[in-house]
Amino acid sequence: MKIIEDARAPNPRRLRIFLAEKGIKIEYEQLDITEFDHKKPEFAELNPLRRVPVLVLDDGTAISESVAICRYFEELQPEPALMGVGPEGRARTEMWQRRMELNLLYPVAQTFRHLHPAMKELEQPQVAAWGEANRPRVLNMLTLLDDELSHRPFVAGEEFTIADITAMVAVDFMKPAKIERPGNSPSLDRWYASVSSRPSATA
């Protein structure tokens, strides 16, 4: 069993943090997306969408999409639970995970991919107007998140979950995307200090 990734990318980092929280060690194989390794036919056979990470099982089965891979390991090793406990807890965690992915990480990524010069060859076509359009979406979601975090310690509730992982990776990805965090966000700042100090954050 191994994971194929480019460790610099945000989605592989989400998976690394998830596995570190569970104490799961696994073999990693690196490819370089700046050299278009993910476009090569042998990788496309594993993931026709040509995206990382990909989990390759011992029998050759390939599983892609970060959250799907996390779900696989959650089923293998339920503790510590990172995707919620019980019907309500799982649903609430999934709700906030999707919100963080679609309304925070995605617009940060779109800002980066469509505005950063390093992405010129990888993002075709690069549409600057779309990159700029996503900046306010990021800030609006962070404002909402600051309010939500004033009522609880973590994104989805009382415990650290995959929703916190996605949100933290998104906030960190704002730096290369050149998006400044909004000021006067005490709950967001408190939460970020907490999650980024966890040992798994450096996985």
Contents of the next structure:
Protein chains: 2
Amino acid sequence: MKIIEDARAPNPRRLRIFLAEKGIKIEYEQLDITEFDHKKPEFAELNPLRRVPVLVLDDGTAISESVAICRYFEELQPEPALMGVGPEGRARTEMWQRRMELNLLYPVAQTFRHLHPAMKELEQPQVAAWGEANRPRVLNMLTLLDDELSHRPFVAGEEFTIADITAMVAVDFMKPAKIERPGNSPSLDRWYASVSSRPSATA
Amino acid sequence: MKIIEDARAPNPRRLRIFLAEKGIKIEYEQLDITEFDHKKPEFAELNPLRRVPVLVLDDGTAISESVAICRYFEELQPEPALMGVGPEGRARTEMWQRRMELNLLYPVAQTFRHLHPAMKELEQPQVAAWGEANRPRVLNMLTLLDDELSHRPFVAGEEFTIADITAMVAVDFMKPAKIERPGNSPSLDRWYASVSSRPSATA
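Would you generate the structure of this protein in the form predicted in complex with another copy of the chain, following the form predicted alone above?
Everything in the complex follows now, all chains and molecules, and the chain you saw is the first one.
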């Protein structure tokens, strides 16, 4: 079993943190997105959508999409539970995971991809107005998240979950995307200090 | 238990088809997005992101995000399995569900939201160049899907799953988005004829 990734990209980082929290060790193989390694035909055989990370099982089966790979490992090794416990807990965790992915990580990524000069070749066409339109969405979501985190320690509830991983990776990705963290968000700041000091954060 | 939705929107339709396939009957309550019902404060208490559908449990707990609601019902009533069987099957189904959502339904929705005059007030700002940039993504994904479906009956494998639901809803949403289906895609056409003739398609 191995994971093919570019360790600098945010989605591979989500998976590495997830596996570190579970204490699962696995072989990693690097490819270089900036050298267009993911555009090569041999990689398309593993993921026709040409994204990283990809998990390759011993029989050659390839699974892509970070959250799908996380679920595979959650099923193989349920403890510690990172995707919720019980039908309602798992639904709530998935709800928050998706909110963090679609309404925080995704708009941060769109700001980066459509405004950063380094993405000129990888994101075609770059639409600057779309990049700009995503900036306030990020800040709105962080304001909402600050309010939510005033009621509970972690994004989806009382326990650290995949929703915290996605949210932390999104917040860190704001730096290359050149989006400033909002001031006066004490609950968000308390949560960020807590999750970013876990050993898994540097995985 | 009840589901709050606007029956005309694509995400509520995903959930209705999912529940119809499971034979689960549930109360629906309509709100009108075009009248901005989802912007009212009482709805924000159920979903601060103000999207439909929302599942409201008998104790008042609200779960939003279509796929999270689907997972809740998949856990309550596992048969027929619509999210895969076994760790590898569930990972593969989630991978294809996500591919269909993020690379087919989402770009169709972006084309609609950023180019359709009816969305002028709901999507602010409308960025026409971003709408146009999504059109070829839809067609590329359908070409890839046609190729995949030449190897198996359904999107994620031998069985009908949530990935087929998301893909069918996306294909149908191309009509209001004014994107033409590609010609010469026999496997896609065969699959579409099969899934759209299931009784659940009209749920």
